[in-house]
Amino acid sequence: MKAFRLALVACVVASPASAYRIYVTNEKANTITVIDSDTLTVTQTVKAGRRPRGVRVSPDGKLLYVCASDEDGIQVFDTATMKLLRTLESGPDPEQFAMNAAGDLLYIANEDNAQVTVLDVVKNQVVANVPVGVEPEGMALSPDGSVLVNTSETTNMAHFIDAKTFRRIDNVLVDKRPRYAVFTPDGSRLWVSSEVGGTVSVISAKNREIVKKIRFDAPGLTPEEVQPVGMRMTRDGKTVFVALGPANRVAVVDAETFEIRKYILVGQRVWHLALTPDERYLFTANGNSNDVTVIDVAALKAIKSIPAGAAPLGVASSPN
């Protein structure tokens, strides 16, 4: 018996990680790249609708929600085969999107009409049109569904909105040109990054007000070349990561002292970034170098870069 446990330690020990697959939107060659997060290696490149951006996977993992922002529509794939099933009404311009949990409802950010489409995806029908600021982008929805938030680039405003009324509940104040947010796992605090303004806001999702700013000073490099978009959090809540735009890094941020752990060299221009499951790999979008950097995340060290389409922009990981 006591052999038989050992040479069981022994099987689960060498098992290999599991694979997941990882999805990138090409912006200027209107594809869809898919990686393999075991082998990180391209295993499909797939047509999509004109300018994809905004990347999200069903929770059950089957379907595949892309942007096709001069499309005004969004596109849904089967991710066993990378086929397209569908394109759902999105309203114009549709450039990010949230998804709740049951993954039937998508909140999707308008950038040229200043609003959020609600969207009831079995029935392709718009539950709800919500005002926001001028040049809708970044989404976010609290982990137990109850606020949805918008950034608006132009307006410079967080919008805090009642996922279940649609109205807005406060607008908050934030650097220049925001661009994306991200709940904490507790849903205590809300974290933006504006691109201009080269900050991180840090909100009280109870009271709406600031309770930090976070700015990055990489070394060799101008303020101006500072420009913080996409971000990912650890699911224990305690690291966040910061994609810096044209500084061409990735900053690891310790989200409960809000100090910069460590810069990490990627690509050129990244923008969106996407954590596998086991947390292992970080992934970025890089638009100008039209590659995807890989991080092992352990280690905070870039390992490997994979070509992608041209102007990759956003990056998503199936979820199981």
The other form holds:
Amino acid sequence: MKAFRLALVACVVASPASAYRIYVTNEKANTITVIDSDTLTVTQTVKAGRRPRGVRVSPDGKLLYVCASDEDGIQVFDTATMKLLRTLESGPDPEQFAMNAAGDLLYIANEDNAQVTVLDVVKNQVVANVPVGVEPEGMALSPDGSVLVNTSETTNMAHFIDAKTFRRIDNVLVDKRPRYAVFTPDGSRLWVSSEVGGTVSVISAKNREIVKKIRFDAPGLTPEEVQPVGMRMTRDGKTVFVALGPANRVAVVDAETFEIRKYILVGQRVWHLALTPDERYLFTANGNSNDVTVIDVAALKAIKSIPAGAAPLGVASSPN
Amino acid sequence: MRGFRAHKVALMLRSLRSRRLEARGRPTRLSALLLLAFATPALAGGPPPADEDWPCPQRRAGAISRAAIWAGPAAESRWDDDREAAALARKLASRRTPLDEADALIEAFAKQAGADKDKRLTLVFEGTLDLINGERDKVMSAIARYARGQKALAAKVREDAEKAADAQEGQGDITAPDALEQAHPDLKWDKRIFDDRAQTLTYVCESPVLLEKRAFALARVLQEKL
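What would you give as the form predicted together with the partner chain, now that the form predicted alone is on the page?
First the chain shown before, then all remaining chains and molecules of the complex.
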């Protein structure tokens, strides 16, 4: 009996404190797949606008924002009902966006007009249009909210922008076709992935100098297969996951030594990544195998493939 | 996007026909317009192509790497030395075998593979990848040939159009429907072939991708049985 009770306690302890919801945008199916992080199954598939790409959940978990790239708008869903509440006016062809901590401002990269649109989501009003390089893509906001970064695919730069005045602070030249940018949790460094260059540049936020350029010489892969795109960082700032596109692998990088600890085989054409807030799982959106791979973060192992819609691209986790 | 551009060229040609009126008495302008339509490398567009003979929006990539689809062990012998493994590899690689039958075929093989199951499944994987890479290579060469053919055709249409415009200069009325094309049947046919081919480009470009997807899906099922 005692043993049974112990086993029961162990069971309760082992089960996660809460289940999160994972939202995946399917670029060609024009849908959003909703996954339960506890059962690791699809709970819902919701119709979205044309070509849904970048996706984020509001800080309170109540709203889901999705770039409907071919409709030039950001769709807002109620996460409780998954009903479309409204479509916000963004600039043309929105792809990725960042959000401030309060959740009332979106910073949207508009691929077609070389601008970053700053949108007040409460008033549905454009606060500013900031001219940047050609084909803006990645967007990141520093943890203190003071610096905005945009990467431009054609100009091959990370543009540092003052988030209050929207004046350009600096430009940092990185390798070809920068796709994604993320700040370290302490805000001291910015990581930028270059899809065609095949590298990740780690930039000092203070003096905007490249501290390290990470290459991915994975054994057995050709350089053209290695195309770094989406990234996620653990809260302690020690580990960064980098999606390598058509290499079908996620690189696990030690953020202190910049060594690559592992290349995990996931689905085909891996685009973006999402960590559950408890950092138990990493979800990867796989554009060609039309599925989501679940990685057990502690074991650094792919444990499951969950079928999604056609061409999954973006993925985000609920905060609660 | 390049496929789309090629289609656009075809559309431009069509709109040229409706602009025949404008061309009246201005054969040089007609010729210039046709030249313009075909002067841009007919199949190019977007960022400058790294490879002139590659018409697809997808990057031209070499053979599918083992490491991009396989996390299992490396093969210890040649796959075609194991006859059963080779036979299964051939069956799996063939596009005539529906993908949803692959699981049962692999399962059956794994069951009777004996103690060397993992080694033999690895050989099946090696064989499947080799065969699909071989087919993919052929498809890619065919696409490059197709692109060269389109380029040559574009040059010919351009030349014919110039000749047609020259011949028309100072002569009769070309505003009657299809007068230009009737007077120059070659031009009409070449344009039609060009249009048709341009429209199938998207489909053609998808075939290497479909092979990559097939190789990945098969590797995944094989790995699950290890």
